[in-house]
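Next up: a single chain in structure tokens, the form predicted on its own.
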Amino acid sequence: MANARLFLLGAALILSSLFFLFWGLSGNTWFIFELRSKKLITLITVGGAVSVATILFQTISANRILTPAIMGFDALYILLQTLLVVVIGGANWALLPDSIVFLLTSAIMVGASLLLYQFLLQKDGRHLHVLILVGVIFGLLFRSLTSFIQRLIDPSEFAMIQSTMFASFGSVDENSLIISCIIFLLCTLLVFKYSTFLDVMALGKQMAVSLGVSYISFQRLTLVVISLLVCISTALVGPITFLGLLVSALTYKIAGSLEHKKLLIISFLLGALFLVIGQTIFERLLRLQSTLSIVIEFFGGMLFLYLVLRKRFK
């Protein structure tokens, strides 16, 4: 049954991808096909990275409501973009190569997360929930600083920053996309290699340690992988806060199993499928009258409230 679901999801992703590439293809077909191909790879990479990172985060936190977005990566990304505009000026920021901005933003975000893990995840491993709490506090701090700075800058520069506050798949730098794909593939291969360890970690710390898993070391490794996946997806297209929550909620329903190989594959397929179908509808049917990220945030926020209230009154 699970294999049939995987096959259906895979077939749906392939069909939706072909539909995205060839629907309405006319005129300078090769040029349009090249643009659509790059955008398709971006959608699949970002959808897969966010979804896989969410499943991993929920496993080590033992909570199906939490997502990596709670650590404040999206707030840090917008703060970095704002500071760049303030420091070098809006005109110079617009002239910076996209690949440089991507590498700089990714490096700072990954570095900040590693420093946080180093200071808060002690050898006894009792501080994961403290880490999450500190992430929430830093997220609020970053948002407050961003709001304060944006009130001080020139309106034209604020308009430039505003474009980075929502995820956009319209124009993605090719070099940044290649780097993101390589990091995503390496992280995915590593996760699949140690998927059985994730199955054991899902049983809890005491059970995992009794079964011979180096819990603290593997927890650190998993957090590094999560940071890489979230940082490349955010730096590539912008913040997508609730996509992971939407995908993970459906993944657990569809999988019918807690085996992480199945969970990760299904989450990857669902995340990519959501973005490909959603972007197809917005581009071909709605003629870009709105943005996909806004709809994802709306339904994801509604799902989050539902999950919280269900647990509250259960």
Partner chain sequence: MITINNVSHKIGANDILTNVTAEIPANGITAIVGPNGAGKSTLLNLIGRQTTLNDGDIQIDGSSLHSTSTDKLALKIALVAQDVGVASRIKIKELIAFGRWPHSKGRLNDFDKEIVEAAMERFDLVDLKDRFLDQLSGGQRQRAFIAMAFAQETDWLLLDEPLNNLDMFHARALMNELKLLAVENQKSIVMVIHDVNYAARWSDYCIGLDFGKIKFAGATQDVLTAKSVEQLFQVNVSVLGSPNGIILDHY
The other form holds:
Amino acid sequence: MANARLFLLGAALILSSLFFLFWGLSGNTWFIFELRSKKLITLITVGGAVSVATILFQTISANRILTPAIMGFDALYILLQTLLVVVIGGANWALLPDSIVFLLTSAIMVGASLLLYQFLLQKDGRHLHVLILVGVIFGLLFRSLTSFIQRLIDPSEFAMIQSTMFASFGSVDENSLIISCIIFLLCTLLVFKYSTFLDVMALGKQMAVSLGVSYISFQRLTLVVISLLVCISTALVGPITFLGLLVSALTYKIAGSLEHKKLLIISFLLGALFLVIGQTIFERLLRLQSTLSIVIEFFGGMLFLYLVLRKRFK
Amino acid sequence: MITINNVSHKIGANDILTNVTAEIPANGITAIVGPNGAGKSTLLNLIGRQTTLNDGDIQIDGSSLHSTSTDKLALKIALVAQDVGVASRIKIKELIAFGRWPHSKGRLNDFDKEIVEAAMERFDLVDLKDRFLDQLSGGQRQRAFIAMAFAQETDWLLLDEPLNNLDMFHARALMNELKLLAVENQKSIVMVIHDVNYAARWSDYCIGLDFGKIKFAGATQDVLTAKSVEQLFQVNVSVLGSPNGIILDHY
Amino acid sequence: MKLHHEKIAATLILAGLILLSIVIGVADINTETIVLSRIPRTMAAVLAGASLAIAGLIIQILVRNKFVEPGTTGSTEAAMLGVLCVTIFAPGLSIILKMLCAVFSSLVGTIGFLSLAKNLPNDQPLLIPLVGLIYAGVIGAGVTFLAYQGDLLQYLGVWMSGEFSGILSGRYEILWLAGIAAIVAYLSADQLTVVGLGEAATINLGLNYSQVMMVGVATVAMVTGIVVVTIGILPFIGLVVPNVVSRLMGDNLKQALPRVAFLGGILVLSSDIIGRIIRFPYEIPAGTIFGVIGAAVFLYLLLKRPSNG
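Having displayed the form predicted on its own, please output the structure of the form predicted together with the partner chain.
What follows is the whole complex; the chain from before opens it.
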């Protein structure tokens, strides 16, 4: 049953990708094709990275409402990138290849998020709502700090990082895309290798320890993977807060199983499918540019309210 | 046998346990009793390595918690989860299969599957195996958690206040079940328990804790007396006899 | 005696800041700059800060939760939605009518939030600001979408961080209305306190619950709408100020209101002055400065909170 759904999702992704690539292909065919395939790979990588990161984060934080984006991971990435511009200087920054910038920011990001979120997640006994609210406010703080720092630096330097502030699926640097794909593949392979450990961790810390899983070290490892995945998606297109939540909620509904192997594949397929179809509709049918992320914010926010309020109405 | 050697534990600046030394004999039921805040659950969580042991040593059948890896310990000791904090959208058969994790690391072979089947039969869960955990009653959920620990095939079972939220009938049924496990399957069971009368009726061995220190430890019929309970809980107690042992009247 | 000192100190600090604010700036100091720009700007900052802080206090009382403010109840975002709709569909309207639209839509947004909040359990106080933040975010997404379609993103960007550099004589006087709304709130402080005890207690004491509630909500919407139209968003003022005041001197509303007003005025004016100095001759919006301070204080309040309260 679940396998049939998996197959259907996979087929849908392939079909929509082909549609995205070839529909209305005319004129300077090769050029447009190249452009489109780059965009397609970006959409799939980002959709997959956001979704897989969300499932992982929900497993190690033992709930289904928190996502890395809600907890301020994206905002942290952008803050670090802004700080880096200040430290290196705008002129030097412009000289650096995008891929080096990306790797540098990612390395710092992994360290910073490990420190911050392990601190938050290990505060035993804190109520989930405290955790979410603290995460949301951390996100706001990071955002305010970012815009504060951006105001401090030269207007010309400011323009350089402004593009990272909003999600856009437009042009993406080729080298960054290749590096992102490689990191994404490595991360998913690693996660797959220990997916049965994730199954046990989903039972909660107490159970996992009793069954002999060293919970803390796996939590740390998972946090590293999550940070890397967030780096990929934020570096490529910018922050999208609620995509992860939309996808993970759907994933649990569709999967009908708690096995992480299935959860991870389904969430990857769904996330990619979501972005590819969404982008096709917005770009080709409605001829709108880059409003997809706003629509995701809107419906994702609604879903979040529903998830929080549902418990009350049940 | 579990040996607890000079164990101390602090939370922040507060001493929760101070120089606790005790032995818990194998086979049979050991009850840890004491007033609220005495450190009972902390001691149990230290034994089950849920809380990291910093000061002193605990050995389970000769293996020190300090030098034995957590997955090796999972073959010796199992924790029966409290009925909170476990993912609820999980099927009973999946939950029990997780008991085989320490042996199979997630890849169940035929032998593992047999044990899971046997555990479901032993605890009368076959008809419920495709239900989700949150569709069961409190008593049924308790049985599912015990079945899971049973499938883990460890010599030791730890339970933290298992009688919470159970009515008289289900509390009795649970204690019966545990007694059977101890007698028929030679399991060694350690539990934190609130009601001294349950400890008096069902446990073979009893440890009394107060303010993080051991007040008494020994065979239940020897140590659980009106006097020791009075001292432990600061209430007046009289002893009523019954065919099955003593009842401590503190009402 | 102590009370007296405190009043004098607060007045002196505010007077000093006002003086600083009048002197500091890029343009040469002469009568014209002072009358046309500096004084209006200074007054605008004080009025906006004071009235927003009071609006925050009122909404905290109405929702019975210390972690809300107009920005986490959808009031601010709804006001922006109102302004944006006017700008797109009826760009010719006068500033008063624009303001009225903002106030009205802020009112609708706030009432919407209150009806959501009513359904939330009382034993989880942090659920309310959380739901409020996301509720505000959903309205905010609507605002961004509209702005995008109307090609008004840049216009929106100006509003996102409230600043005072554009304030001139003739363009801020509306803020006095917000000040008047705050005074109305002060006069009905006792009724608001009773409403803060809950519907049952209010009826028990013979007050009309929904009427007082409406007065409170209207004040909040009025202040929020006016500030958004004239200044833009000043985040966290309504949250941080009442919390700091209640930490320092407890919860008597009648006593707290003037202090909240003073502190609100002082903080916003200081943020504006800091914004003028820190990157001279450029300016950093007061909203950006206080966004950082406010978020940090909010986090502090959350993490230092006793775990059950």
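Positions refer to the first chain, counted from 1. Not measured: the values here are computed from a predicted model. So that the term is clear: the rigid core is the largest set of C-alpha atoms that superpose within 1.5 Å between two forms.
The Cα position of residue 135 differs by 2 Å or more between the two forms after fitting on the rigid core.
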